[in-house]
Amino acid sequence: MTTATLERATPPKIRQTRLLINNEWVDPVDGGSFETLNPATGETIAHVAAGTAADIDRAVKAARRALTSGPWSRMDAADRGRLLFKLADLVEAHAQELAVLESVNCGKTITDSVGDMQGVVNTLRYYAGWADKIEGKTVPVRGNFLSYTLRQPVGVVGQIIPWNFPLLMLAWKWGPALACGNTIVMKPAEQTPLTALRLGELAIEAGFPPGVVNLINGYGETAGAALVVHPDVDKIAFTGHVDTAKIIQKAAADTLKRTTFELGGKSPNVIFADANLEDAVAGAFHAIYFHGGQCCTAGSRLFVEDAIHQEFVERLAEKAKQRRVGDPLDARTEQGPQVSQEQLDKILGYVKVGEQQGATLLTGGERVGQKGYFVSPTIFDNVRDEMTIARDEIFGPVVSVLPFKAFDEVAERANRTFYGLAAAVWTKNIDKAHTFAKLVQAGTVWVNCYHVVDTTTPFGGFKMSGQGRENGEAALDHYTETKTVTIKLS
């Protein structure tokens, strides 16, 4: 896998901006388009085709044909795996190009984008290996019968992905869906469609038959909504904001579509006084400022025990002041821009609210430069649980420090949120770590580490952070139907 160099990366040529339907690049029915921007400059990268309901319908029909009558429907499971392995090889071969395109379109630093490409490759290869291992069972029923189960694809799957990890979230969706034999209609985020379109080209090159993978760029209100309500779509997999998930769930109810949601979080990151202070400061810093805080698992509620509170926040603030914010294509940059003007304004609005409600702004809280959507790393101290900045998912480089005195207190306060995606605890006491991990309501709990996510382990949330799991064997359950076959024996 290519690594980022100290030389500034050169932006790649934009190869594709149209819709992918049935392995053909086509214009939308109504001819619409939208701008996709470079968040580091605010300038237009390209005009991308904007699909609507008519284009969704074309893509769904192509996906249905591929599922029921095309070569995909007759393909051996091992051969599905072979295509996923081939796609992974192509991503690896084009990793530098894809990483630079990701950085240009979503503002992620080139170093982090290169890391994402390794994650894409790992995910595709992991599920390629699963393709011929999705098995049914024989069941010892009463009487003179043979009963067995089959695990078959759910069908045509609609997938809607976010802008913060465009290609990695695509892989998390494509991998299990394709390994199980489903066909896909995907809507990339309107802010960041370019790497998904490039991967569509690579999927064709890998040999996926027509109709298996379809990509419809567009807005949620048009293309996304049409995908959700389409009567011939069997499942919707969505990653994004909880408010959008509520709309999707209501709209999908009329056709009883299966739905899985990976949503947001307001994750508690708990630092006990007996933790290794240097490691905990570095971990808390990474927990909130990775990708400019644009991460659903961001450790945005930082609980610090009173005995070390003052020293901890001083160390954290010093690191924040030294963070290099700037051009994401420069490998020396540590934090790129937020994805859009809308996100920039939202984050700065929360900073004002935090100050108005009495939190102590230690550092940051400002726009960096006048070009692009950059925000300085921000720390609020002496935050109370009821403050807006401690309750809402800001999705930016803003951390709320909440002092605490005792274990029972912080365990209860950590759960004082309707989210439940991730949590972390820093301590040298293994009993304390295990007890906290058991008590906290979160789909992922890290102990003395943060943002450690692997393709092999289930990922998802409690409460309003989602439904279902991505990654690992658990994801396969959401992309298969179980059929029971019973035969009377003579």
Ligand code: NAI
Contents of the next structure:
Amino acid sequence: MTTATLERATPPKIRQTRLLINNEWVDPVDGGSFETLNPATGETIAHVAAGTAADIDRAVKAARRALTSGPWSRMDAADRGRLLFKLADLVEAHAQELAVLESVNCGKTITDSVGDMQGVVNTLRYYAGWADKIEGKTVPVRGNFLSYTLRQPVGVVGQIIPWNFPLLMLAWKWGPALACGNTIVMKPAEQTPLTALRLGELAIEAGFPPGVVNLINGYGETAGAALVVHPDVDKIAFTGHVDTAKIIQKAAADTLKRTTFELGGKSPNVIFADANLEDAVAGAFHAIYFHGGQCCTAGSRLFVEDAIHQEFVERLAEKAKQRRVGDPLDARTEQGPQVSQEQLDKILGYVKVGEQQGATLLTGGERVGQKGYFVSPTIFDNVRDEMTIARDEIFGPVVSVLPFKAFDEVAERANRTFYGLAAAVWTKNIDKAHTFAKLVQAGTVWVNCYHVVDTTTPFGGFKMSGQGRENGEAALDHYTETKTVTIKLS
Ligand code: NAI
Ligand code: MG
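Same protein, different condition: the form predicted on its own was shown, now please give the form predicted together with this ligand.
Next comes the full complex, and the chain you just saw is listed first.
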């Protein structure tokens, strides 16, 4: 599929809105539902079943049964891999339909949704390949014993995901969990429940046995919180806001659940005067405006060396004014709406604060149109480190430009945040690039590029941007328990 053939694609029919428990589509115990909207219009797409604690309990029981009895518990690792390969093939075969559905529910441009679907396929295939390669060790212990380790699934895992990359976040969490033999109860974001439901259908079609993947849509404070405190859930994997992660970590303490977190950021993007200016402008632009800034790795603190500062911001502003903001289903659109009224209000609130605190609003800062949740690409210049817009995650198309003079200064200022997800540096000087990469506190560092995320490399945060790593081999550590077996030899 190419985006050119997708010019204003027709929104797909909504096939499934219920809860998925034990491979059956069921109504929630209390019969509740919530509206899911199209952020480009603010109109309702569908009413989706809202799960509560009683539904979480049913799903956890199904996941536990699948883990301890039934075909999944006895399945060869290679066959788990085959199921994941099958699911990847099904996603690939339905990529166009899924991409349109993602754009309609989440507001991302169809071009970005098509990219996400490729990421989903890549992720599922990558972890499918791992399934029969997760090995223990034999260990040379003292004495006449044979000791070896087994790497076994953690158990029933609760996965809570956000709305900015709905299906890609699902794949990042399903892939390693299933490769390692866990069973899953997932709570998708209440803003974007639809593509996960479609994946539930495809998982059944791929042949995953009952109870292996369960989907409970609903609100964080009800369904999500119930998953976190459930005594029979072994682990919580969460992506979302830092404050939510704090609530989850506290709530998970009572049952000492394993937790992994992938949280926000305020990522420094550092442009040295010796960079290729053309590439750096394009890169800084992509760093902040990709998916309307609704990206945990968004390059929202743009440090620009004094010598090129003026020219740099002029070129950036020129590009920002030309960005095509509009209907996400139009293949020519470069930026869709923000996901919700709540996000729109939050972003415009930060614009006000930026102006009040004395930053220079170069361009943007306004709602676009009266329908939907569109925001114009926004640049604040002459921002200082202590300003709110340089500290808080705005999660919108708002960049803070922070001028700097010297390497040591910027290396220190880049780390002046409690976040540590990503960072980038633009320079032709190899010493500067590697030294910055070493000094910056971030789980991912890009040199002369931005937002290059591949399923094969570990992804996660230093400091309050997270705990643990997703993607790559690293994710497998968080979905396995290591067991030591020692045998007395006579
Ligand atoms: P959130 O952290 O509240 O939501 C993420 C997920 O957590 C959703 O599925 C939600 O239902 C669930 N959740 C919420 N409260 C919960 C609780 N008490 N227990 C269990 N699960 C709970 O994020 P929200 O409100 O959607 O967005 C607010 C801000 O969070 C954004 O403006 C952005 O700054 C940040 N964010 C960061 C993301 C990232 O990729 N790191 C993704 C989405 C949001
Ligand atoms: Mg929230």
